[in-house]
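As a starting point, one isolated chain is supplied in structure tokens, in the form predicted on its own.
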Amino acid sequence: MISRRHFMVASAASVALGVATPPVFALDRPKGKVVLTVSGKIGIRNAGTAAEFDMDMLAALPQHSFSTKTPWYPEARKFTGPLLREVLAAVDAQGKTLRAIALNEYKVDLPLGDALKFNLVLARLMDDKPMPVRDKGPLFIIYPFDSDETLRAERYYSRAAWQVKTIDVLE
């Protein structure tokens, strides 16, 4: 159930992030295994100074899919999950840079503006199936490389992050 406070805060965050449709999501405490922690410059938290998500919470956000070719697979693959900007709106992200940290502690920074400009998906499914850790899962920040020619460049390929466990919202 959505609390009025959460809806109003999430709606305000959606406007700040430029998201046309406010997320319909309450940031309750995760009931399952935590798969994503968002920290840093966020206004909505559910675990001390951070916001934690289990897979059901991410699946409860509006889901988006696209198929795209990537440098990592020989054929186009279908990726499904919430838009990254909707996850950021759910926590009222206020920074300019996102630091994605993978399970193996690999870190990559990407501009928050990428999440606003492009339909980045925080993919939880590939070809309609959960992604195992050995195949870039359970979460993969993926750009729609085939939707915009400018995205087919090393600059954006290097910003795609798999096995994401943490997103730190920086200044």
Second form
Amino acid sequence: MISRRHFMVASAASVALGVATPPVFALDRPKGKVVLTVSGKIGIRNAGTAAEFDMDMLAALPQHSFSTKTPWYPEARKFTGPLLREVLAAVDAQGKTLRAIALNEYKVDLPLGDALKFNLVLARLMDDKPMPVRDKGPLFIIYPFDSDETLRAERYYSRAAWQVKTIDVLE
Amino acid sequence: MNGDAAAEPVAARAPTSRVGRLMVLMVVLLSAVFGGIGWLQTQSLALLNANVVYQGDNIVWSFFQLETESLRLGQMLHDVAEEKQAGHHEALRERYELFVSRISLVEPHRTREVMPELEMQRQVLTRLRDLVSRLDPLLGPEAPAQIDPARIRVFLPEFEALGKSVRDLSLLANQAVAETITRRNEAVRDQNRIGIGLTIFQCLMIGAFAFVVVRQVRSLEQRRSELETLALNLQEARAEAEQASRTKSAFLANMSHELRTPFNGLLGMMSLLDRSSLTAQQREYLGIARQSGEHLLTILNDVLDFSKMESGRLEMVARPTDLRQTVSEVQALMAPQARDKALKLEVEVAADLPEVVQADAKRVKQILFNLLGNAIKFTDTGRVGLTVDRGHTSTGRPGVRFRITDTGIGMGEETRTRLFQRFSQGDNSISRRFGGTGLGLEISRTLAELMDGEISVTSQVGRGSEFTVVLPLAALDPSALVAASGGGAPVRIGAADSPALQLSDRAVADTPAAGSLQVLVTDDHPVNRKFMQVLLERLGHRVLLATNGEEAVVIVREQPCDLVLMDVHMPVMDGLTAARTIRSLPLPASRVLIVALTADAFAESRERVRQSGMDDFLAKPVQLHDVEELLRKHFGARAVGSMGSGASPAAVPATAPAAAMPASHVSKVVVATASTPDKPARRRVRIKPGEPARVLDLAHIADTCAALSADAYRTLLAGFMSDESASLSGLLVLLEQGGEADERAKAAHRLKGAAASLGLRELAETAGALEADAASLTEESAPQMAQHLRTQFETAREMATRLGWLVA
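Having seen the form predicted on its own, could you give me the form predicted together with its partner chain?
The complete assembly is shown below, putting the previous chain first.
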């Protein structure tokens, strides 16, 4: 149910933005270094049981930017990257929960609903620059904390995983 | 509540200020409490918010991560330095990057909000940054792909030492955060304690508030019930007072009525006395006595009117009235008074005034008599004026305006304000000089109010006064007057400026032909019938006779009558039934004017009379002026005929009837009286002084002689004394041989009526008492009563004979 809605939302967004996105039922193989692996209940794969992305593939998806204050920086920072739901649409994710796994094996679960409800960004640029690992890169799931008061809570700060390398789509 | 009942009134006496202050204090305290609670809440929220932002990425967790990454990197550096795991350089770089990324997490700008900045933290961070700056050329993003284990090895001891410091820092930070959390918890606990304290205080305040409110409500409740009881008591007291007042007024009315009769007698006697031969001094004394008597009678009439108003017995009977004629009559009657004081009486009637209005003429005249009488009384020189035109009441109702002006003494502001007050005279010094009851104006005002009108006054001391009466009298079509008076054109009497005497002269000259009425007299007693017949015929009317109600109904059905005089108590069919029957006849018979003849003067019987459909009421014994007034009221001046409309003072309450009796008639009586004292009497009875007045109603007799002629009276009296109608003998038989109380009462009633008509006062009174007490007569008292009646009858006969009214 959720996946279908998600699918429809993603398609509608693609059409509305008029971007020449690759068809959702096909995913290129990564050419550069793999920075994100999506596994679990997904409909589209390009590497065995998983879908792998290099940075160019993520950059090819529609990009979204916003600035927000976070607990990790003293100042507001600008984050840029594809919306998380676009990424999930690209792999036809069908579960209910996303398990984000960081480079140091940090794990956190966030409901797939968050990606649909809020404009969650899988940030790959901070202040328009690529994010090195020492600066919480290369990928950072970031909530638009400044746009919604309810997001400024422990629950959402803990879900904002950084140094993400894998997203496991769970039942 | 201390439940002390005696303390209650004290609390109730000064509650408002004390309770008010208490309320204000409570409101202030409650506001303070709410303010405090608000402040506490804000503080708690701030505390919570501060924690929320940075607690997220738990600070202790950050130190722990740094420690972990440091250990992992240390292990890997060790492995690479020992070249245990060749080719893991890429993994080492990533591990190094991860380690570096954790350093920024423990920087003071992140930890400041949750824990104090530690000296050790600063030192460790400096050392870490220093190490990173030296390791970057070896492991950082810009470093060459190949890592030299030898160069790594150099760093190993330093890194291990730093690892220990990082662990120590982690533990210290843990303690510091725990300390902070404890402090925060304590703060929260303190705030909670204060909050609980404030809440308890708030509860207490609300409790106190509720207590005060409950007490207030209870005291209000008590006050309300007290007020209710008071109101109830007052209501009862008022009802009682009103009842007492009504009873008193009724008593006064009856008393006045009772007083009037002997007064008339007194004045009548003086009148007779005046015609006898007297010395000049005696005549002077008599004149003074008569003036006093007349004055007293005026007052009595005022009191009677006033009492009637008070006891609610005064009724207004509005009929189509010729307004100009009414004014002319007033003018005619006031003219002599004005002339006596050499005042000019000017009457002016506006041309656009309606000819006929709906009004109780008698009461309108009474108001005008009062006001004009006052004006004349308080004016020594100059003029008294009456102006009648159209006007409006203060509420805007159209009507007739009467203005009474004078050039008299006038009055000041203070007097004017007290003018219409009950029982107060305008000015005591003046009233002593001019006399009067002070009721005249009050009566006038009450009468005007009963007619929905009003009276106002303007005045200036020494310049005179102007009274304005506005009565909302509805204008009628002139034909209404014709309909009401039963045919014939209303006699319209001249222009307003025609002198009063001329007016009355002309009225007398005009009347006999124009004013003849067809009158049906219904009475079971022949004396009464005869009396009424003679009286009416002398007034120039045609008379039909009926002996009971049934006969009256037959006559009314067969021939047109203008007026039916109806005795109330009659055999076969009584007057009430007869009136009802007549009212149910087809038109025009049912419209005939019916006037009751009754000896009852009480409102209750009047009410019964009215309910039966009769229009008016004539009290027995019937007096000439009563008949005149009745006819004038219903048919206008024309109906009074040659007995003298304007010349008769009968309508003027201020003048005793006997005093104004036409001289010619009186002299006849006097002649008769004077010429017979020496005639042989059947029996010489010594008549004591005062006895004639007790036995005979001389004023009534004088009136009757005046109305009928002395001869007619003598005939009637002779008929009665020979007991033609068996009035007395019938009653005596019933008394002496036993009879039903009902029968006795009826017979007594008949005797009473006849005796009263003939002015046999004592006999009439005894018969009246017998009528009232017929039921209580015993076997012993009945013959006594018969004997008593017989004696009185003989006394009356003897006296009449001695006076020469009967042939012995």
